[in-house]
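The data below hold one chain only, encoded as structure tokens and taken in the form predicted on its own.
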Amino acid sequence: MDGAEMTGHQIAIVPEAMVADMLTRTAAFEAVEAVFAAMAAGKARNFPVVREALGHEEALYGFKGGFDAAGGILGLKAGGYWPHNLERRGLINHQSTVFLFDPDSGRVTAMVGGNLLTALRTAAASSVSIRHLARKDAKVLGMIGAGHQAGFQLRAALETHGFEKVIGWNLHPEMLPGLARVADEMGVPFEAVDLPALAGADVIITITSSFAPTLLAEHVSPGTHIACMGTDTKGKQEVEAALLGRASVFADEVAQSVSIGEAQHAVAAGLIAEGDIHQIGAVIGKAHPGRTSDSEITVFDGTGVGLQDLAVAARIVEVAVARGAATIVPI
């Protein structure tokens, strides 16, 4: 949002509790799709990520920022992970806030609650990859993971294709009824399965915090698209490295994919090189053809970038200001 559109020097505040009413899944999809395209076109860039252990409450705290010249968006997301929040305070463990600035003057223009925003932008990223890389006739959606973000992932993915069935696996199967309820809400049947049955899926989303591969190459059939959304730290791994060696690999940001994403393991094993990984934005912008055959396996390595947060936050602020719902504070 351009600060010049506001009277005088003011900041628009959109609190966490208001975010759900200010952002549709369609708006999140469009914002993330546009910023991925801008990144691939060299019109938007992410800044180096800062992530530090506080030595207090076992918390990790950091910053993700960037500048999108195409969208006129500058800002950062500050926050992290407090592992004892839920048990000690009744709060979710991930806590964050997004700050937007006027790229012309550097003045702060908005502050937006970042917790729900993070889940929605992550789901939007995987659904962008599914829209652009999955086979058009994809009918069965597979889910690995049933935690906090899984429901958001499922809702967004089901809107990209005419999926007729959802199959799911989770390390703790007692959590799968939550996914079943989401599928039922979306009007699609759900079935809990063993890992080998995922070979029947046309699209698979992995959304776990695993440090050991769960999805193996033998679990994936030709023509499948896999959206890997849980690996965002050095050492994490959701899928077998050999799977990336068999696939065409795409990422939100290639350098980050190699350093902290699924690709870190395949590159270390010599199965792929950094040059083998393509930006999803290049597919969106038609500079890369994306999927080239119905038998091709495609992988999206979604590590999460700051520009996703900023693009979605800008949409939220735009709607909140237009509705008169944002708190406008002169500063």
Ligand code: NAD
The other form holds:
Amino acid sequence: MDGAEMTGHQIAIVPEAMVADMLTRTAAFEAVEAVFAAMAAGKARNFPVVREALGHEEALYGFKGGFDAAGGILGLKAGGYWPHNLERRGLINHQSTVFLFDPDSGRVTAMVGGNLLTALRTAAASSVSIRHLARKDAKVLGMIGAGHQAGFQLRAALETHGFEKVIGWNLHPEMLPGLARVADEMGVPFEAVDLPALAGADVIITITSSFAPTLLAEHVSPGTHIACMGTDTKGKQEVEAALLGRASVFADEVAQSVSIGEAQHAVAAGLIAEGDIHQIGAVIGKAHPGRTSDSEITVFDGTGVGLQDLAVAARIVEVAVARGAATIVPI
Ligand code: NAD
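Right, the form predicted on its own is done, so what does the form predicted in complex with nicotinamide-adenine-dinucleotide look like?
Below is the entire complex, every chain and molecule, led by the chain shown above.
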């Protein structure tokens, strides 16, 4: 084989700045829903997550990878958290990049900015849970958290379901106007409330970096669906463990749910067992009935899996290449 044949291969590059134009929330929703279903059907799997403190810039760096045989998607997201980026470089602290590979040959095929993609795939996950687990007549959406991710969560939820009102609580109430602005843009009224008022919500999304529960069992009414999205690390917690003991619990991936997700606490306390947690993909694929009554409390433990990143990145590359927008580099 001569040199030209050996190197007749290309990589598509989609930079961070281009991602917003290449991915609609609908496309993110569909990609995440499909890959959750593939995971539950045993056609896609996540690889163990690597997360390391670098001992440099106080950064946390890691890899989340996986293989979706159903979608023909292989790859990894590399990145993490550089706490001094904003102050020292004017860059956001979370930095990541997705790399995709040809599952047949192992050759790299694409490199995609992973920052906005992460927010959109995370918002898509809670929305998928709302579509499949919330009561169809849900009217009031409760938000706990008002940071970077919360606006994405809120926008995607309002696009997924016809909520009539949003109520929100945040430890730092000065951040709530950011959420109010998103609700306003979507034409839905927003009210800042105290935690007990969350009892008036039909769906609650928690998206904070809390290490102690803020949403207690007494704050939640029968029939509520709760999407727990903030807990993605050992030790973090947003919801009282007793609430999971009373609820039907679903997760993106059960292994992550019991180790780094919201369910870690309920399992440690013996309130639920790993076997009580169901993959949301089983509900999507109709292997599990999901919600079975209007009074049931459902919990989705969205820990964030690498396959979500890869599924969404693959859609972005597809669109960028089709539009001639990706940078194609022979390698
Ligand atoms: P952020 O720093 O922008 O916002 C943090 C939010 O948590 C704010 O609303 C803040 O007021 C609140 N908060 C901080 N300390 C708190 C405490 N002790 N008790 C209650 N609330 C507290 O962060 P973000 O980018 O919005 O991310 C929020 C969380 O979501 C983080 O824990 C992050 O790791 C997690 N996350 C999860 C996924 C996933 O796939 N599940 C993906 C991305 C981020």
